[in-house]
Ligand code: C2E
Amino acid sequence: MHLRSRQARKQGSTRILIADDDALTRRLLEKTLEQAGYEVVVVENGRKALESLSSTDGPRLALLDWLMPGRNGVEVCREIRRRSEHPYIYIILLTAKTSKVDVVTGLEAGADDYITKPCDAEELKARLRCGERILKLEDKLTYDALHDPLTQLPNRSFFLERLMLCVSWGMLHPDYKFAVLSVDMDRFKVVNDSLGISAGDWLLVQIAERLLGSIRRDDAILRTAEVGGMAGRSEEVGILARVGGDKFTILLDNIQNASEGIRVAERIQQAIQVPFDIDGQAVFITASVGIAFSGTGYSAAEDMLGDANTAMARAKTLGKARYEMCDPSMHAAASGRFRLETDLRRATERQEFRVQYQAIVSLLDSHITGFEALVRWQRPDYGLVMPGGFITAAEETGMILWIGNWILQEACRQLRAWNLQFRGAPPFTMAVNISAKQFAQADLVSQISDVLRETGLAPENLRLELTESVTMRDEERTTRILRELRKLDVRLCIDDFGTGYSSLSYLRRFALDILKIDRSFVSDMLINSESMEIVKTILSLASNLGMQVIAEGVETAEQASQLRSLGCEFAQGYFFSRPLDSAAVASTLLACERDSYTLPRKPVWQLTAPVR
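Could you produce the structure of the sequence above as one chain, in the form predicted alone?
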């Protein structure tokens, strides 16, 4: 919203400019309009008219004489319309010209209306009332376009417009400092999901009130948007804006240093932490805040807001209910993340993903029983990238759905080929991880059924690995989906068991087939008695429930021996084999004892073929 249009609404009477070189006409019009309740500004030429209309608090209604010395009314009209940064001014031309050509010329110059001299008082007032209605509509449309309808706070467009003023001023005046705070409510979705959208909207309004209360009075544009200064001027001006959902931004203008932003962030968190009362129910919520300070130098409003958002996201990652300052390393990290997401999308088109397979072996006789499919990314200029380098980005961008389906198809196709080439009894199995987003898909079961049908793999040879956190998100749905998957005759496995929400009822309710002991327990069990007890407990629990157990991350002979003595039947890890591409797996199987595919008693680096 332009400052002038806001201030115009504060006036008790509408201001109007009369520009005419004839003194008698000016006096008559001035007397008529003052009697009608207008605040009248009178000038005698086009230059002064342009100065008056271009000033910060200039009139929004104007009567311009067509023929004036210097710049005439038509020229002033053209100049005003050229200056798009100003709020709209309703212009009526005063003219003795009545020909159609002259009228068209005036209207094309940007005039809204015209009236012939000598003016009829009642006709003039009627035309001005029409102009006022149009200005009110213009102001409302502008206000609505720049404000959030729920909280009546400025919106993102308004905020960026004002932030750009600060950025521009800061580029010209190095001593001028300002800051942007990105404020996001933690776990706000829980309120909408549990209490309903209406309660969530009410809460947002209350949050806005508290944010306004926690900002210094001279930092905030109140929701009525009544302000009295410009960025870089002596008056301190700031903005609290709602930019979408439960996210707010704050512009602190004309501050001394970054610590002022930190003080505001602390006041915000204190204010938000006080419980809200919704129909007698106490609702607790916290806020994560990111701060970007102009001292690092900015040339674009979007960049500064983006850095504040990056800092806010980091605050959430580090535990929520806290603030974080932006620094150059954050900017570099954000740029790197953008490139990662861009390259990730292109990777599907360029077929850059690879599947490697890690053998699962019997601890009793070193027999290879199956494999786990592990995705890798052959990223140009970076080499082979492990899942930790891109899976999180894939999940956040939704690319994990494509990747997960591709891995499933590739792994099933490959296992089918190996079971035909290397016939053993029983045939090899294949474990494939199912991500949270995959598991949430409504057609997950039909997708898996289609892959099994297309690849020709026997369903009982497929192991679907889920994490405990995935299955616990919606127990009713999880129970239904797992039951449908069991009907397909695939086997179900809980990965990283022991690190999540393990319980006996949990395992019984979901009727799972396999538990995988997390590598963290395996690696510590020989030096940490607590890890050893956890391993023993998992093995005992699985035995009582008739489930298989696979130990992950076995790297030494001592670990393998200890697991065997505890009754663990299966394991995987570098002690047996590193993850290999399909050609290396085939070479390993060819080197094994035929039919039983028992691994020879050799050091791991002699056993496995190198990763290609």
Contents of the next structure:
Amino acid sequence: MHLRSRQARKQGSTRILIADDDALTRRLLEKTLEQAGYEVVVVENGRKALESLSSTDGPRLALLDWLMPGRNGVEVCREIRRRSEHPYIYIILLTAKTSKVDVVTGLEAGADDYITKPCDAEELKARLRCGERILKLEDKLTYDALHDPLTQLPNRSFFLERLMLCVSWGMLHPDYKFAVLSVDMDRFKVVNDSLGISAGDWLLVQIAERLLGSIRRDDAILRTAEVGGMAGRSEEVGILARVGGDKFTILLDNIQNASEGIRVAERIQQAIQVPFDIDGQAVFITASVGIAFSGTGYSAAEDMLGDANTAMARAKTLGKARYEMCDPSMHAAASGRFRLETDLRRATERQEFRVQYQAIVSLLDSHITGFEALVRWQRPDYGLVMPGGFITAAEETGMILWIGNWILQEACRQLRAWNLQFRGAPPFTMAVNISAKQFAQADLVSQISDVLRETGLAPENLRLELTESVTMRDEERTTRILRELRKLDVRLCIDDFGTGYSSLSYLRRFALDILKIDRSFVSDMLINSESMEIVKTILSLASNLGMQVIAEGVETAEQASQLRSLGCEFAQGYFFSRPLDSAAVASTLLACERDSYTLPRKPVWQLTAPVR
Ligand code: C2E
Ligand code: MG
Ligand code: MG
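Moving on from the form predicted alone, kindly provide the form predicted in complex with this ligand as a structure.
Now the full complex is given, and it begins with the chain already shown.
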């Protein structure tokens, strides 16, 4: 709302609307005003005038002809004044009527001024200048009403207004998340008391600068730039306001989860910790921060701000220079999550990721036909972490892009080495999981072809595993990407089939090569007739479409033989082998090399614990 006035202030020439049904008058006025340096918008009736004045960046000076067909100038005037939420529009009525009664009618309708036709150019320009002065004053009043005079930051009213927008938006869109941080300096009174008010004021401006720096976009919060969000496409991820003496509030807009609030809180504390230099004297202060997260489900902006303040007060009671979340149970979860994200980021530098490979076997003869690469994280103090413990966080922070590409390279390089060392006939294949974020990358296809070229792996031996949710997002794009991938000659595989939308038309549309029946059906099928039916249906569906099928999660001999008798050709599961590191795979391949890579009947791998 008020943004409009700020935008107008930034623009060089003033925009003005001319509404007149007489073409000659319009042309004359347009020419005069353009020569005077205005940016002119011309319309020929009242309806269009209203439209133009109602748009968010519409003109704020208007010359309205009193007599127009349809809505006349006076009516437009009344309508504009009725909509009080708009920034002020200065209206001059153009009229041939000069009787006192008429003038009063026009002014009562909300016109600021009137000018009689035919109008004198100099008089018109003088009256417009008067209008501009008033608009400037109005802008200044609006600005002052919404900003803190010392730091020029938004004030409490501005903040609450924006927060209210977020809260209303959040009530309609449950996926939209935001957070409020209440930031209070811990020892500010000491500064004011010992160094004086003006030093205190100077310090507040410096603090505001550092706080602004703390909410600048970094890699982790890039996503806000993609989606825009309520804060727009500015450099900051939110709004910083000064709401009182040494008290600031931050609105973090369009975030993924509460841990982003913690990230900003940590950054604030680090930024404030650096001593301030006041006349050669180092001044140390700290900040206490309270965080309220929209996930709690707010319906009023004041409640959310109140909760952030309460959390900030708790942070002070608990020893200052720290942050607290309004909901203590959320605090534990969010700070755990924050630590996870921080450690994940470090893991990429410290090379803590590992790949394990799980064999995929033929159900007909137990030959190993290939492998699926599965990521693991050797997290210090935690041991080997399975993907369930970090993939979601890696997705949300975008780190999956790095991890995914690393796994792809590692798996392709490894398979190429195995295929040179062990002459399986046909060569072994390697399946690599592709996440939603990876799939959404514009250069996915070239990344994959680069890896194939660098590692020298034959493309037909690489299988990309996609889930339905990954591919269903944008059908047109998916079709195009899958076509390009097929051109590379890699194989496409639908993972966890049966758990998503699983429609027949879906499989047809995307023409995939391989289908993996989700583990849940396999583990259930001998005890639940419905699961058995689903397995049968999937098998006949795949056979009609000429797709290969791999059953996932086969854990018992019974499941394996049942699947074989139903015509399922391939399987993967603990019954055959757990995922293993590359050394364990190599020694097993070596052991069964002479037997055409047939797994021993009594599976030795099954007994091997995952190697750390
Ligand atoms: P997925 O692609 O469906 O992989 C199969 C999962 O089932 C693996 O779990 C595997 O260890 C497990 N599994 C295999 N056989 C059996 C069995 O007989 N019984 C049981 N209970 N489980 C079995 P894991 O390694 O924990 O991976 C879980 C999921 O994480 C994967 O499901 C995949 O969606 C994802 N993931 C793993 N590695 C990557 C990766 O490199 N990139 C991406 N984007 N996602 C990955
Ligand atoms: Mg998979
Ligand atoms: Mg799967």
